[in-house]
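Heads up, the chain below is alone and in the form predicted on its own; it's given as structure tokens.
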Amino acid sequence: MRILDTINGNIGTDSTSVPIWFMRQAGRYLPEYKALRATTSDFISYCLDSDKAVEATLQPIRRYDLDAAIVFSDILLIPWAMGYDLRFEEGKGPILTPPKNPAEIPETAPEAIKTRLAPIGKTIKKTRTQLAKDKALIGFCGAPWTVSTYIIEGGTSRDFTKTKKCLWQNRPNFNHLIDALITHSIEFLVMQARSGADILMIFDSWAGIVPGAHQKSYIFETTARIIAGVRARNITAPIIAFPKGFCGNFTDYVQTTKCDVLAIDHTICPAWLNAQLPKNIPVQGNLDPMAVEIGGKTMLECAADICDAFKTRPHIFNLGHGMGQHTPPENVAELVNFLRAPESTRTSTRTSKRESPKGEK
């Protein structure tokens, strides 16, 4: 598999060397995505339904013939697990019933949650199956911050009030919520690898508003309690950690963590975070996905100048964030085939975008 190789540190020299997969490959931008989500009318019904699950993971793959297939599912299954009154609405996303207080949370053993979250399992099982020998395939969890604040808030949220007064003024409580968290999501993430995940993934969508001075404990120390209790049961599977909004220290990131792949997202330049860390550091990342959403040259020559940045390094291409909805497919597929073009085409892009306009000197 190409992008186990290049976990692996191989860093291919021939046009076709950098793995390529994506955010969000599966979803509302695709149009065989949006007729099969139509047959079933409730989401999270639709999450577990293997069949469907698979057809979705499966889509992007026979479209684009990418080197990943990530499994659908959704971060917020572990809640929904756990017991938490948990539904999704047209234009308004994922709304939870959140409770009075964190501490009193759903008592759910670590087996209930594998058991409810059993056809996730069945779905890796079933598209492990179909996918072919040289795809990878991708299981994932939610950070504990980024779930907890789904729980917290009631659903998404613009400045995350609740979650911060819970964080600065009832700790132990916050922290109960945090462990359970963490405790789950280990289970869930043993559970995938154990039913044919090749790699997994930590998603931890809000790490850019956790303050300053608790970025150690909830943003670095809770994903390093995830991939030490996963490795405590012999899972051997790569783990990609994703701190999107994080912008600070990321070697010391990687280093507490011991994650086997940081992924960013697209606030981060390239070249300055190659500077940063450590050669031998797998990178995931990073393109704008509104840059996807624009296609043409604006997009060609941002791939093109991260292929550049990464070149000395193990690097999977992949969004800074999940694709967009209204991503025309058709872009995406000039995307995948300029990443797959010679080297020296990604080279001609880059020349052609540093040349002066006409008539400049």
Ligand code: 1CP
Second form
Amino acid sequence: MRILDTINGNIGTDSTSVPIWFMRQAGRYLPEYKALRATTSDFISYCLDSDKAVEATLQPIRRYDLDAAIVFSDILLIPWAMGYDLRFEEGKGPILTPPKNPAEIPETAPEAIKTRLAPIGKTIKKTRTQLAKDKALIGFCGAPWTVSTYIIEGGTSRDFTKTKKCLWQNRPNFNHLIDALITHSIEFLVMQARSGADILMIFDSWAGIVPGAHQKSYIFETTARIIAGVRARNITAPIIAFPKGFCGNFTDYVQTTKCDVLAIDHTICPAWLNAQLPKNIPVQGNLDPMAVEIGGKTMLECAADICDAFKTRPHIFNLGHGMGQHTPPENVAELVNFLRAPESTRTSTRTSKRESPKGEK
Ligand code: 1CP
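Let me have the form predicted together with the ligand next, following on from the form predicted on its own.
The next block holds the full complex; its first chain is the one shown before.
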């Protein structure tokens, strides 16, 4: 598998061997996804319907021949399996009934989590039989901090007031929730790997809002504990960690968490990161999803710059966050064709960006 070769340090002779996949590659920007999604109104039932989930997982691979599929599921399935009341509302996103006190977490045995999330294992098994051998299947979970924000806020938030209050004022309760999420995340990832996931990924989508004084405990240590827990169960699949919004010491983050691949968002300057991170650490990222929505030269130049910055290290091409809902699918096809074409063809797309403005020497 091209992506596993890269993670193992074989970076190939030219950039056409850079493996490619996209966060939220399955989603509403694809007409075939919208058609499939319309057959089940409830999003959780849809995720738990293995036949539909296999189809949603494979749709972007059929269309773009990407190097990895990501199992169709959601980071909020753990809170759902824990017994939180969760629903997804059109236009509003996820809505959870937040506990009055985060210490009042449903006491759910790891066995029960495994049983409730068994359909995801089934999706992975079935997808693996239909996916070409040279393509990887990625299983995932949300990082404890990120998942805790949805539980405590009751859904998506703008300011994360309740989560931060709980963190600063009610540490034992907050830690109780974080500990439970770590236990369940380990169980969920182990189950996904045992079902056939080749790679695991931990999404810390809201890492960027953790106050600096707490980053070590709630961004580094939490992910480190999950990875150690997964390894203690003899799972060797590489683990990608995505601390979105974090912009501190990435080397320390990788060394502390022991993740195999560092995924970065689009606010991180590739050249800056490349200069500070040891050369052997694989990086995944980090095209701005908006550049794909815009498409054309903007998208291609930005993609070429990212490949260029990471050309001497193992690099998996991806976006800096999920594919936007309004992305034209043909832009994604153009991007993949461009990345797979020999570099000499690529450079010919570059024009005005590096030219001096009129009159300047
Ligand atoms: O009805 C729909 O189609 C709803 C849209 C949708 C989709 C396509 C949701 C609801 N989840 C998903 C699938 C999903 N979610 C995948 C698999 C598909 C793929 O990547 O191709 C993955 C990996 C996720 C992960 C996920 N869910 C994250 C982490 C990545 C990220 O985007 O930061 C998060 C934060 C969620 C929560 C979530 N799920 C869905 C919504 C609307 C949200 C809230 C997002 C927010 O708070 O802004």
